[in-house]
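So this first bit is one chain, no partners, the form predicted alone, shown in structure tokens.
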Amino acid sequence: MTRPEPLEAYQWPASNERLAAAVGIDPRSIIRFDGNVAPAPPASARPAAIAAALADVNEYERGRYEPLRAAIAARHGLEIDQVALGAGSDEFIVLVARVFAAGGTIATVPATSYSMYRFAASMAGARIVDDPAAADLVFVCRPNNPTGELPDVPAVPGQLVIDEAYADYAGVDALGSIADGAIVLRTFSKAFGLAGARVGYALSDSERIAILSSRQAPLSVSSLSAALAMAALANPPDVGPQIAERERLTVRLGELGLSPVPSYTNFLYIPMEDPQRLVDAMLPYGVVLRAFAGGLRISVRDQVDDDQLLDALATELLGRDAVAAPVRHRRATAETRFAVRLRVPGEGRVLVQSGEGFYDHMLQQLAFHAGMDLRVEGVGDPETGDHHAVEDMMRTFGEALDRALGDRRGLTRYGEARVPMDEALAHAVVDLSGRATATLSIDPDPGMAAHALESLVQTARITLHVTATGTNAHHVAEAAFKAVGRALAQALVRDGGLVRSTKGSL
């Protein structure tokens, strides 16, 4: 038998481990910038959209998710029959290298384009040419991975591939070319914020996706990821935010003396003759970048994580002073799912986004009142009320809180605050001892603040003690928590390199 020669096997970038192991940094505090996704799962993504498929996990999906199909094709104006679901799009990428190319010709529109396509190729035996016009398949990636621009598309006589995973970011399509034969490529792994999930699909007419689907491996796409992608295409995600952020962030680079070239897509190109010299200089910083030769891509996320960047950048251009970087921390539970970025000290900017509209702005008075900069985003289970959701969503604050305390050297430790609000009046003092104490009287008490707050005793290891009274129970669980926040900002004063305790820890 004859031995295939080995292919040069698809380049993973290395993981969050393995390069802050370079560099001597927490892998915690990397930043992927390198592979354009969202910033954050969409918010139906939670253990509730998966529960009903884990019921079933033992069984094979007998009617290859046509519920999904469905809903796909509902939202492209077209008949299930023209959807075709795989493993990300990179499945449909090798598949129709070895259906439309095997042996044969491939070109790419624009010429440098995303390299899975010269890898399926290689995995097709196809050879790749310059001239779309005498190719057996020709992908066009509209818009392009890694530039941003927006090619046109080509008429040529092989099959046409437009492979359109950032669309959603373009605000353009090219779904007419469908009526003509072209095969249009759709991913959740960008816009919808799937892309561990790894659900791709496929449009085009019916014949070419019976063809397609015939030559597929039998469910590539498992029953949980299915169920994400389903569960995601009821509430679509609104991408408004993340252009915003990307024009934003195209400005801004400009002012550090960089030009990223106009983009149809989450994610900046920045053409240079060394892009690596500055792959490297930035993770140090925790920042992942990504060098092409002749240019720099930065994946556009928010303005947190931008700032950050834009930080690392300013002092290794400019040499402006390093900002410290927010502690970031996750927890995720079978109920909730919460990601906290927290600086202390701080200028008191503050975003809480839980779902849980009361005590999301409890949080924020806290944070603002101590003088610290946090963003907490994250989602709880609803349907069994608000407990889980502000319970995790203040452990996981004290988690993050514990942190960035370090081993508290240095700090006041005590602190004391005294805040009215009209008829209530709150007293809180605070030690940042180490041990989980808390002593809390509330009244009236709206449902979960004393709650909320031994919820952050517990896991950023303070005492807190909290007297708060009046009539109306808005009011005093509202100057309880703008009393914390007071006695916090007093307790992290720093007042020298000391620990204060005789006993030389906290």
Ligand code: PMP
Second form
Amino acid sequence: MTRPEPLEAYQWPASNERLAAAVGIDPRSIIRFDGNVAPAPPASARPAAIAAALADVNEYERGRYEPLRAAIAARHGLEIDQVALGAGSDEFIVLVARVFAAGGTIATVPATSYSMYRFAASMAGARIVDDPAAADLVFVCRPNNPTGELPDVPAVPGQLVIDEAYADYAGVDALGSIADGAIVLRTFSKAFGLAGARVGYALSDSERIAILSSRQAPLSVSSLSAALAMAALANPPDVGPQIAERERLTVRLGELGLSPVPSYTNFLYIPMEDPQRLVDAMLPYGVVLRAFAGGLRISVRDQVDDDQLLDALATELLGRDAVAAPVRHRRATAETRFAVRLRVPGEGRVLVQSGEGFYDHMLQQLAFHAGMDLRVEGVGDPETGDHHAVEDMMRTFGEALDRALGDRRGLTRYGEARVPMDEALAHAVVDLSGRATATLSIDPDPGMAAHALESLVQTARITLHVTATGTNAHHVAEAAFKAVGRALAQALVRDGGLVRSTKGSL
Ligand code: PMP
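Now show the form predicted in complex with the named molecule, given that the preceding structure was the form predicted alone.
Full complex below, order starting with the chain above.
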């Protein structure tokens, strides 16, 4: 028996743990600007979305996810038999190469494009050629990875495959080419925020879809992933903020002397010689970028992450003073998930989004008056009420605060504040003691105020006394959270280099 030679494999980027170990930093401080994915999962991606699929996980899905294919078809104004599902659009990139170019020729438009096309050619025993007019199969990457440009769709005699992985960010598509026999590839990995779920799809006329489907492994998409895709489709992403952030980042990079080319995607490409030098220089800051032959690629994340990248670049390129990076902390249970970025002290730049508006507002008040930079994002299980979300939000914030305080050396330790809000009056006294003790009287309590503060106390390992009274429960709670913030602001003031305890540790 002859044994086949291994082919050149797709080079997966290294894990956070491996990258962090290489430069001696905490893996939790790594930020990936190298994956072109959404900065956070969609709110729809939570246990409730997969509960029904889990209840049937012993069964094979029957009907090959008809509801999902129907929803995708409806989204694009097509028929269900014009949609095939796969484990990411990568599955189709490999498949179309095998089906339409086995032993033949493949061209890519633009010539410098997504590396997977080369691997697909290799797996299909096909050669890459320069001239699209002379190829059996032409991949058009539109918009293009890694350059972000939007190439024209050429008229070619071979099979046209238009990879629209990033089309949601471009606001234009080439679905019209399906009528001329093109195959369009789409994915839930980018704007929909489900890269880990591995769901992509091919769109074409029903004949080509039948050709592709008949050559796929049966059911390469799991029922859990299909459920996540279905939930995400019910609430399609708004790419507006991501596009605005891309434009902001473009301007800010320009101020550092870097010139990204105009992008139709969620990433920026900066032509340069020796981009690897900058990739290596950024890693100790926890910033992971990606080098290509002629340039550097940077995925757009969100303002907090992108500012951290800009700070690191300013330090490295312009010699500006290093800015302390926020503590990044995450917590996920079967009920909730939260991601916290916290800088102490900060400038009171605060955003809290758990879906529980009132307590988001309360935590925002606390952090603002404590002078922190805080960003909290997460989801709970609103069908059970606000309890889990509020409790876990505060616990996650408390864990992040505990990490941010480190060994608590050099902090004043104690703080006290009285804060009125109209008829309500709150008194808070805090001790960054390292021991979790809460003595709280909030009357009337709008529901979760005392429990929220108690959750914070437990994970932040602080002592907190609060008395708040009044007639309007909203006022009473708000005065209490503000008072805790003001008291924390005092306790967090730097006061020499001592651990403020005769025990020598807190
Ligand atoms: N096409 C392009 C142009 C891409 O950049 C990517 C992801 N890197 C993919 C397809 C594959 O996406 P997925 O397999 O996750 O759907």
